[in-house]
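Only one chain is given next, in structure tokens, and it is the form predicted alone.
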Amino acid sequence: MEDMLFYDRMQFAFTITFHYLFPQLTMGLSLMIVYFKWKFLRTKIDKYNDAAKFWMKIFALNFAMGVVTGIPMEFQFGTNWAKFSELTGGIIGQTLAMEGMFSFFLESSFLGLFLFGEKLLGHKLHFVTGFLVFLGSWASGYLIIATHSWMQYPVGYEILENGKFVLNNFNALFSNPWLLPSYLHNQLASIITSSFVVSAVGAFYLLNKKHTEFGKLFVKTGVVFGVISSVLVAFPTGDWTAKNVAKHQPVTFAAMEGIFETEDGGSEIVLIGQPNVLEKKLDNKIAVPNVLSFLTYQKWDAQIKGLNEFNEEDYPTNIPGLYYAYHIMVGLGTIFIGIMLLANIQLFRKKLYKTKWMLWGLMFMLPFPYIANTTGWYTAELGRQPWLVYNLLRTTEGASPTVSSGNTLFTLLGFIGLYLLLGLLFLMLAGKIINKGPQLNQD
């Protein structure tokens, strides 16, 4: 049973991690495409329109990859997690069906019109199609996170005699206190990813002295969007999300922060340390006294419960993984703020486009928003364990009892091989689009 559960979780973790590499760019990029098209309508300067069409090609490629990798992920609800689907399908089926029927079709339909319908529609209607692509991608994220939020903090439900969950308050699903902070935090994180991608491509053009006009536009747009989103993802949305965890999942919060023992007189915030689960302490820690209490409750001496206050059977199943995922996310987020602030200072001084070390830095940072987004989701998912539906349905109760660990391992290896090929194909196609670059007055 343990082997089966391990491979079930590994397969879902791998497929969803790979899948989310693509939506996290498209959601943020859709907003920037709308911005470029809006700037063109206001200024009538062709480079803004060409920038919008160029990035929509990258969007379309990411969208296609997201569809291809998303379908096998959802199939696992019926294969590896059939019991979970049977018990909770009356609730999560609502939001997942809405995401597929409304958001996905809205996004995909108007994506085609944006790519191929500019001459037929005219620029104003072309802008509308771009806006609807943006709306569809953000609505998709909202409905997915509504599903996730219900699993983290279940509301508006009742449990029937046969153990099935049914929805008795539809409004509660979308007024869930977990939903709004999680959604805003996630969407801003996706804007960070798109900001670094756009600025990295612009830096590449400037360093190679090709498409320099677009290089300047991409770098400027990327760092301005980047500094705003980097600050907002930390405060207020990151702060709001962390306080939600402290309020509704205190055992998760203790594990995230590495608090093994409740401390009187205020809790310190750990900057560096290694969780030692056997001895229930942090090794080699560097901490600042009382700061965590102040950030969480606005009181320097507020008490935060340690893991010693909870039953061990309710501990997150992978405390070190949760702790490191959370601290990597926070650490990278802090670095993003610093880099984007520095880039904006250089932009204000009119030196950014010729500051090679800054341009190289923007290129070097390209993969790190993907890492931060991934570890952010790992924090949420590892933090909920050992529950599929927090405090109601354990992970062990949701796995399919008839799917063997051997079958799951075999298909996991198949996914790894197939996704490796898909990933290489994606990089080749994206590289070809970027190398060709946008063209002024292109048809």
Second form
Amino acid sequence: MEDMLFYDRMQFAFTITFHYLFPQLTMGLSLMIVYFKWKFLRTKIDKYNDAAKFWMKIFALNFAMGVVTGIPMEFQFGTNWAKFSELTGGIIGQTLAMEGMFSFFLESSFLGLFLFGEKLLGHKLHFVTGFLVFLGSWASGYLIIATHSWMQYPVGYEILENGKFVLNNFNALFSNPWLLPSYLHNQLASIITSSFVVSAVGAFYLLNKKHTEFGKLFVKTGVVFGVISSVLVAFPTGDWTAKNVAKHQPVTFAAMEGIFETEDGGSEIVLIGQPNVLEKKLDNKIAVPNVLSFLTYQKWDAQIKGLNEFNEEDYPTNIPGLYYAYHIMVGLGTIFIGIMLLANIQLFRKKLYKTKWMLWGLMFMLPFPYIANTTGWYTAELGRQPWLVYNLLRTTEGASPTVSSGNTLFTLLGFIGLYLLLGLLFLMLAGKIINKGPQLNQD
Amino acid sequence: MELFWYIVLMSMLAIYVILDGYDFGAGIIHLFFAKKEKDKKAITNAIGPFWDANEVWLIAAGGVLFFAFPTLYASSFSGFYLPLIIILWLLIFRAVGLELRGQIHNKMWETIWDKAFGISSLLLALFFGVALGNVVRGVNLGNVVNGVSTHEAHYFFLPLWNPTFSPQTEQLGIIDWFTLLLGVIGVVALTIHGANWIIFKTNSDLNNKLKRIVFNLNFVLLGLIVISLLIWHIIEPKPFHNFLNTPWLWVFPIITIIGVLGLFNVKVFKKDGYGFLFSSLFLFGGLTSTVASIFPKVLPSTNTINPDLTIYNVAADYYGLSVGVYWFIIAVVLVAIYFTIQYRVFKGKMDNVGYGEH
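Now show me the form predicted in complex with the partner chain, since the one above was the form predicted alone.
Let us now look at the entire complex, which starts with that chain.
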């Protein structure tokens, strides 16, 4: 039983981590493609249309990867987490079924038209199909975050005698206080990913002195989108999300921030330190007094509960993992703001395209938004443990009762092998498209 | 309310089989009958703009199953654990094959992805038939061993096969001679279906050859159906029980028969689209007749200790199901609009180059 739960959790963590590498780019990139196409319609300068078509190829490749790695996510609820599905399907099935009906059909129907239909449709309708693909991908994110929010902060339900959760208020699912901050935070994070990807490709072109016209366009668009999204992701949305955690999941908040003891007269904010769960303290701590209290409650001396105030059985299962995930996300987020501000200063001084160190920097930042988004997702998910539905259903109660650990291990290994292959192929093809570059006035 | 969602779910599954079915069929034909590069291109172009959206019906149907019948979802997905994960891998492999083949022009690369696309299509068609067989045959719910139920009444687990290969034993496997027969029917039926789609969408040299192949395969299909109807009694003692009690259900077998008759008389209609229409009717009728024969059961129990899963004991709560109706109707109207737009833009036959590169 222990083994099985471990493999089930590993499998879900592995498949969702891999899966989320793709939608986080497609959601942000679809917005930027719509921007390029819109720019083309307004200015009639071919460069913008060619740029839209170039990113469309990357988008299509990412989208296909997102779809094929997304189907297993839905299946796994039933195959590996049957008990959880049976008990909560009447509620989270609602948002997941809506995702299928409202967003997947929209995305897949119009992506086909967007990819194959430019000549058949003309530019205006082609723009509309692009916009609908964008709308579909953002609706999909919304419904997934709605599902996620219900698991973090269950609303609109009652529990029957047989343990089943039933819905009694449909609107509550969408007015969940957890939903809007998480959604905005998440969408901005995906715009950050696409900004860094677009500017990294642009920097690559400029440094290699090829496709320089597009290199300039990509770097410029990337850093402008990048500075806006990386500031907004921290404030107000990140701040808002953290306050939600402090309010509704105080034990999670304590673990995230690495607070083992409640302090009178306000809590410090930990910049660096390694949680030592055995001795219940933070090793090698560097912290600034009272700032956390202020950030959370706008009072320098507000009290923040430490882990010592809670039952150990309600502690997040993996305190160091949660703490590091959160701190990596916040640390990277801060770096993103810094880099994007610098790049914009250079852009404003009209020196960006010639500042080599800046271009190298932008290029090498490529993997980091992915790491930040993944650790952000881990913060949310590890923070919810040991619960599947916060405070109501434990993870240990959710797994499939009839599937043995041998089977879950077998399928876990199968997924690892298959996804390694997919990852390699993806990198190869994305590299090929990027290397070939946008085609001038291609028809 | 349960009945409404049951009809919705079955319709979505039938639509899925009809739509993705022709993709699978195209894959099988690609594997066995497309020798020339030009033919291969014609086949993949004929499904190029559609297969992605077709596959969404599976995901959406899965979502509806999860939401409307959570107990059935939990029971069957964990019970059929291995085949479902294998189906997932095959779907992934097939999609990757389709997407990647044209990206690099190299003989070996193309051959690898051609085979990946063809073989996974073939296996998927087989597995979907086998799956239908499992639903009809039923499973040992609660895994009753020597009169004792080892799990909660609605949980079970099936291995891929057991050594006896028999549909009438306590320890069933996913594949036995009965489910395998339905698997073969699935392969033949979807091959015909896919061929008809290609005939409908292309002007390739392949078309005349495919017409001959379909004509012969129709006889094979008819033979297999007759055999399976004869042995159905072994699995389900009263296979026509529902039809005798509820005469209007005969609509479904009649649709099947119209489909089969049409398939044999396609030449009367001079236009290439009719073959596809009739194979769609056949698939729709065949699927709905099969599920109608076990209604209201959705997963029969092969033991007498634990009750069958029916639409009534696996459904979600009334309130959830009834709010769902509102958004579902809005969504279905939107989906109908999307599909109309999509199939109108890419209507008719393709020219030789398909719909352009992307």
